[in-house]
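Next up is one chain by itself, shown in structure tokens, the form predicted alone.
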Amino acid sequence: MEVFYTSKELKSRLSEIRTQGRSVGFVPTMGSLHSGHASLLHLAKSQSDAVVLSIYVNPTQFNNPDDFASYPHMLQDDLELAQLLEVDLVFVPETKDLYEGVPSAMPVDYGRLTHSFEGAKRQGHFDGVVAIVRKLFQIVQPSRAFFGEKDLQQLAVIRELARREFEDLEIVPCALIRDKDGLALSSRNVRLSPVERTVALQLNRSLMRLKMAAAKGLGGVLALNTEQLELKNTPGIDLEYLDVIDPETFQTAEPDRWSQGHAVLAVNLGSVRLIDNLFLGE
């Protein structure tokens, strides 16, 4: 495993790899790696000759400074896991290298993809996501880039970025990974107290009930309102949103289209914000 701390060194090494006719797969992360990231890396390795893993906590996608300050940093553990997973190249850049000065992000308008749900609740979030992913794509120039479906709206935004600016790049979606108790894996989970983690299990239960309602042809306002009320009335949960959407457009899905849609939600548990989603079809 090779570790690079500057874009210049990484680009030089990748140039050598491409000269050898080898394809490059890319998995961008903010570190604090878990089994979900490992699944992305396994898939990347199966579809690429060389895999690049980036580890960088991007300041421009945090609308809350406290969230940025408290985001977990576990670089040594991450490097050890990357070594265990036989990652070829790890990129650990500094902010001054990527942003060449004070970090900033230009506004991005992809319609509902960037302005609904996460975009509405976290002003400027997708501006920062697009800014950093664009920079990383330009540096790595991968054939394929792998993104988890856990961040379903981010995946849709990145697909749109690639469609507009990186037409030769394939964006590969990777299945959301859950812990054995049903909680979606997230780097933020380590910040949950034991009580908060128990409460967080309500998220998957609500999503599963919506899936069962869709399977029985009962999807609609009543089922959705019932689950929204259930979460709002659960002590410790501050519900931001729960809805059923078309995963490509992020338009709200009509009840008769629930079997093709995803339920998406976001909640706050104390100081920890969690998102989750579930495909409602078979």
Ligand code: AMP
Contents of the next structure:
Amino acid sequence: MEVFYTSKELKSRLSEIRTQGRSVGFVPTMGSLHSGHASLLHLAKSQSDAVVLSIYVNPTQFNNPDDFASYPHMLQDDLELAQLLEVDLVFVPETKDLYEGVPSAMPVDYGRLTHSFEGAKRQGHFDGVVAIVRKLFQIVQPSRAFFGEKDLQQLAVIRELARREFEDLEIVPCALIRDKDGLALSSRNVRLSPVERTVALQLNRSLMRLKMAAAKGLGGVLALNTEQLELKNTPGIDLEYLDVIDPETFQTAEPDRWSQGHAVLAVNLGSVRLIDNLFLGE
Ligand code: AMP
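Can I get the form predicted in complex with adenosine monophosphate (AMP) as well, since the one above is the form predicted alone?
All chains and molecules follow, beginning with the one already shown.
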């Protein structure tokens, strides 16, 4: 495994790899790797000749400075896991290599994709995501890039970015990975107290009940309101949103379309913000 700390050295190595006719698969992350990231890397290995993993906590996608300051950093553990997973190249850039001067991001307007739900609750978040992913795509020039359905709206935004600016690049969606008890894996989970972690199990339970309602043809305003109330009334949970959407447009899904929709939610548990989602169809 080769580790690169500058884009210049990485680009030069990647151009050798491409000259040999080898395909490059790319998995961008913010590190503190867990089994969710490992599943992306595993899929990337199976579909590429050389896999690039990037580890960079991107300042411009954080709307909350405390969240940025407390984001976990575990570089040595991450490198050990990457080695075990037989990742070929790891890119650990410094901010000054990616941004000139003070890091900033241009506004991005992909309609509801960038302005609803996560885009509405985290002002500027997708501006930062698009800015960093665009820069990384330009550096790595992969033929495939792998993104988790855990961040369903981010996946839709990146697909739109690729459609507009990187037409030869294939965006590969990867299934959301959960802990045995149902909690969606997230690097932020390490910041949950034991009590908060138990409370967090309500998220998956609410999503599962919506899926059951949809399967019985009972999807609709009543089922949604019941779960919204359930979460709002759970001590410790501050509900930001729970809705059912079309995953391509992020329009709210009409109840008769729930079987093609995803339930999406965001909550705050103490100082930790969690998101989750579930496909409501078969
Ligand atoms: P992050 O390091 O949180 O920015 O995530 C890097 C990539 O891993 C993104 O494409 C995420 O969607 C994906 N990812 C994070 N958590 C999970 C999970 N539990 N299951 C599947 N993919 C995930």
